[in-house]
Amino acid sequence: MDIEQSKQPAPPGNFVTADAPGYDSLLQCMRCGFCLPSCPTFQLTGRERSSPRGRVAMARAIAEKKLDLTAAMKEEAFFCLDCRACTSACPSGVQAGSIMEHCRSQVARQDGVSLSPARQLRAFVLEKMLPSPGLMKNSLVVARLYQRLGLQWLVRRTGVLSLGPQWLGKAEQMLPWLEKPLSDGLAELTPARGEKRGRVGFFLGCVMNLMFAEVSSQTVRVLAHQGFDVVTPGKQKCCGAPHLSEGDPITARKLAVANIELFMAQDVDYIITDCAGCGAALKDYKKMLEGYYDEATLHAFSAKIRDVSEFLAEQGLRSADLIPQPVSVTYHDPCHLAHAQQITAAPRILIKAIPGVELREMNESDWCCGSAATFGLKYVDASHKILKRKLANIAATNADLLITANPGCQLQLAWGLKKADMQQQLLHIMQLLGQATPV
């Protein structure tokens, strides 16, 4: 199905394509300022243009032909963390993060085709590499060899990357120890254990598959222990979140259609993900494909999507045979779970259901950690300043473990904990639950 053949309205004002912010969404902002205390970039800079209402005001001026797509708008479109905390705080429900995603697509299209190495690499990653599970897996073979042949030890020992761009050194330091992709060894059907409660599909995200395979293997094991057949289709694609973040909605829509058609062909009651970023993107397919795809199918697909913590809290956790875990934990709310999906209670319900676990709430638990897709590498210093605020709140709890539920947060927080010489161990919530689940 060629979804790009669907007729779309002309772009408003000085925007360049139909993938522009809807004018009605821009009119929602009343400039009340409730968003200002919740915005990390405004708190960091104090600049009005770096606030949600400032960014929306610029986008509105472009739509009304009062402003061109200026360098300031281009910068702010990407300087926005897209953490959605402003939406949680906004009495009018203004979707400033979504508006900035649309603005990023305008920037990408306005800049057009470029022969610069950076633009060519971006196009290759978004249009060729991420849509291809095979290419994604092959790309990590080199990284695994880099670790296992001792090159990583040598690079870190010599500090040679300090001679290069700042983002490269940070990216290398964030790289976790890589195992084989989970998709290589995971059966398409993992049968339920004990009394069967249902049948679910498992959306295995790219980063979870390649960098956090142990987390997702625990997710499948926990779901099976909880009484669910787990179907993991082998031909699933990237969820499209990286493309939306980088201003490529066209590829994102193509990936969305492929995933919808794959999972709707499965006989499953729900579609589960253990990646907050993937969950937010999957739940956004209905909006993303509005006008491009069958509305009834979009509605049916959206109704099946659940974050794993959301799902287990809804279904009720079987906790009678869980192994006690005598530890204190604190929980960091991933932005795309707490704000994009409005899920905050479910992870805490699961944590508290594990015998022996003491939950110590941190201050500002839903404050962004500064990862925000590629923000942490594009704006290394700003990202680190945002992270320091989070680390101070973590340290104040004096908890044994730091728990979260998103791979981007895991990479950023693990890097921050190590850099600050903090002793907390970092786990995904499904790793904690997996430790408590009998074999």
The other form holds:
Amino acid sequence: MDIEQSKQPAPPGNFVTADAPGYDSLLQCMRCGFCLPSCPTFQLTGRERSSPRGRVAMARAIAEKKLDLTAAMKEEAFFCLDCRACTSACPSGVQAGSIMEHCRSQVARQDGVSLSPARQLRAFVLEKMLPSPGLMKNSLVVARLYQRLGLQWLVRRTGVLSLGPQWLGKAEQMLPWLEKPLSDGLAELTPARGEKRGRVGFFLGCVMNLMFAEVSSQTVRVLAHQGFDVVTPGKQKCCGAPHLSEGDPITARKLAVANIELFMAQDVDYIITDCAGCGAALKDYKKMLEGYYDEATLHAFSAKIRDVSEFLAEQGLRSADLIPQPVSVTYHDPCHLAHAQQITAAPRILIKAIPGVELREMNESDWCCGSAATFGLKYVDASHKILKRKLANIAATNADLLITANPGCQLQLAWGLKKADMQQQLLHIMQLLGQATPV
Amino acid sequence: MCRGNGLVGEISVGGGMTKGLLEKLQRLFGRENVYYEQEDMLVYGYDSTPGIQGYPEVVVFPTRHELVQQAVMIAAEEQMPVIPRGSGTGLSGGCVAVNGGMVLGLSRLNAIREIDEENLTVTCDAGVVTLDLYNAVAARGLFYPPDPGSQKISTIGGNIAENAGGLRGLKYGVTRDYVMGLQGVLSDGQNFATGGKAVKDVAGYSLRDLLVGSEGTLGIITSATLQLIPPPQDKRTMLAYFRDVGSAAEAVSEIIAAKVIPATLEIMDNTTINCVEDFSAIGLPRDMAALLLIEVDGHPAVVEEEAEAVMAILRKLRASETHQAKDVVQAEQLTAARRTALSALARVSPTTVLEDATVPRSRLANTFAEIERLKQQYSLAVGTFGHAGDGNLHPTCLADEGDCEQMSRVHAFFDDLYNMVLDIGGTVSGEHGIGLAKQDYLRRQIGDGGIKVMRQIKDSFDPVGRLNPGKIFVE
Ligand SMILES: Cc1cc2nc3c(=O)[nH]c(=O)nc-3n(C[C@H](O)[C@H](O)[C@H](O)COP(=O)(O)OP(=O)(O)OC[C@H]3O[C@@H](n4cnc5c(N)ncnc54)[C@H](O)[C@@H]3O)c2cc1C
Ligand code: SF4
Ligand code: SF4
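Could the form predicted in complex with its partner chain be given as well, to go with the form predicted alone?
Below is the whole assembly, all chains and molecules, this chain first.
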């Protein structure tokens, strides 16, 4: 089937174009409300329409032609953090987050492509820059902005760019360091150390590559030290998650196919990523390309994907020669790990396996940090409250270090810690493990 | 959607709101506590009952008791119905606006006012979430037993208005058994207070008991004083698997007959087991016909004894396997999984129509047999679970409301089942209430005389029919 085509015959009801939410997925919600206590936006507003149950009900009303794609519906689709906490909470298997993703795509299409600078930038980032990392490196300002805003936000809320140059200036000041992209310096093959246990491919996410090169170089070091040959193909592309989230499934499908072909041509047992967002997207290729691509290959590809924590916990961490780290740490569960991939035990197993480390659990560790909403001026207040709740939980543990496992969270939390004058140092779990890994 | 399918269906939109009224409400309650847009009316027009959708004209969230009173008075002036709402997890359509009107959301009235350790009571606002209340009193070493499956979401006000039961109902009773005092607002805006911290109270009719289970039709509850008890010192959680449902049901009757009263005695049939396992992945036995989840609690010595007695009965009835939870965490996992049963069943089909039949406990096995027979007769997929120890079963048809022919079979299934339940001295609703969904059945159960008295009670509380009109009685 042609990738440019949607596999859906006709959008249900008042949905405007292809790639609308499937009607069955909407009927799946029995309105029990089990998701209400876990949804950050509902906890914030107490308003039913900002809850998973309410959002799905509105989408269903659109599909049943009882509601148009109204302004309020659009607002709720964009207010949804896509944190997937509702998916973890829902006994009926409803995917409210993903339904909202589809709704956002409807909005993008209904509104059409306008020629405002914001739209052009969005198109540029999504269609040109992300698919080819080379271009991205060369347009640093846009790249930095795009990155700093967390994958979804700049493009999703392009409205903020129309606020003019002052705002851009302010945002610029908030940008942190920018390291030299890792992909330039990373060998295609990093050989295993000690007794070899296998050969893995490394998927280098866009944000990890550009913003957190240090983290990914630790990931590669750790994997090698744990006995794995690490293959990092240079030609890899963006995982496609931002495109999907922004309502551009066609580009997302193209990127997915490119990545599948690239990695399936390597001789690797597993494909590892240290970006929870990418991991969730890669595991989802099976669904995204269902009907578009050879099913057996899709399954084989998905079966190889592992988040790095998941992988190391599964293989068993070789901890005999790790350097003791006499620190107390607390762990924040990224939504894309805990809720999108149901991985919560593995990172904790790794943390506890490092000699000397004391893990202090925070309250509500799997609550969204608000990263998705950080800079949307419209929701600045909402994002703030979500972040504040998170910071209070972190502070209460009095731990020396805050550990997480996703670039979006890392950006948001770093910003929050700094703003709140908190002393905790923030590390990706691979940085912690990297510190404990002997040279 | 198909008419006459046993579901209530779409309810017409009431009249419009005037601008003046809206501004008045916004001034009084604050803009953030008044909703009137069509999207809000849509999402405040349902609860967890399948196939029911109403549309209120406005939704108001009072944040203080006095504002509840004001809201009711404004509604009276405007001659608008008032529909109280907690969290909208009801299973009989109780908080759905039948004919426009004002939905009065109580969930922002949610302070826990006092935990009185001398009198063992807690006084809280109606909008406090059940589990939050449980946790708050547990932190002070006290215990509030009623725990509906929806405890994470449901409000105390909603629990009282539906007289909710829960997983601990067998030993500890239902919400009514813990309500000592109620405060609130009557249909004309007058305040009421009934009961209090005194353990005994026979001063006149028990208005408190009339309000418990009144489904928002007699008064608006704004706060409640609830009884607490000391928590059990110890507990033991057990699982028993059966190859046929009949034996599981017999085990329940035998345990009761052996004068052991577990705190929890829940049943799940094969369909339910599989759906719950799909969600929770805790290793439930997918091939078993039924399982019982049993929890005994109390003094450690008694727990020991009762657990042994239960085990002996299970062995006698040849349960295929019996297990004990190895620690608190695992026990908690099991009860949490059971709480998801209804929602988990919804994985299978678009519409899950659940009922609430409750029978004398010695008749559980017959009831299961009848469910099985009717399921065959009407060729329907049915998952059954419930508070077996209370004789309270939730046979749940896994259906599709778009399929009218199938929905008429669902309706026939419940019709026949309720006839049988009433014949053996059961009730059409153990805990979910009548609301919109069961009005026909109520008359069958209590007859014209019963309806007449109930209506007179309603009229004396609410002569103009302001509060939650269209509920309980067929209009
Ligand atoms: C998954 C699931 C599991 C459930 N398990 C159980 C169970 O085990 N046992 C059980 O008994 N029920 C159960 N229920 C049903 C439901 O949760 C209960 O009926 C609960 O008490 C409803 O509370 P609520 O706050 O959601 O009330 P709502 O649904 O908002 O309202 C219910 C009724 O109470 C009225 N009301 C609400 N607040 C007030 C108030 N302050 N003053 C006056 N009237 C008011 C409303 O008008 C309406 O008639 C379950 C529901 C679900 C979805
Ligand atoms: S999304 Fe799931 S948890 Fe939330 S109301 Fe619907 S069925 Fe229940
Ligand atoms: S994805 Fe997150 S924000 Fe969106 S509805 Fe689900 S829980 Fe709420």
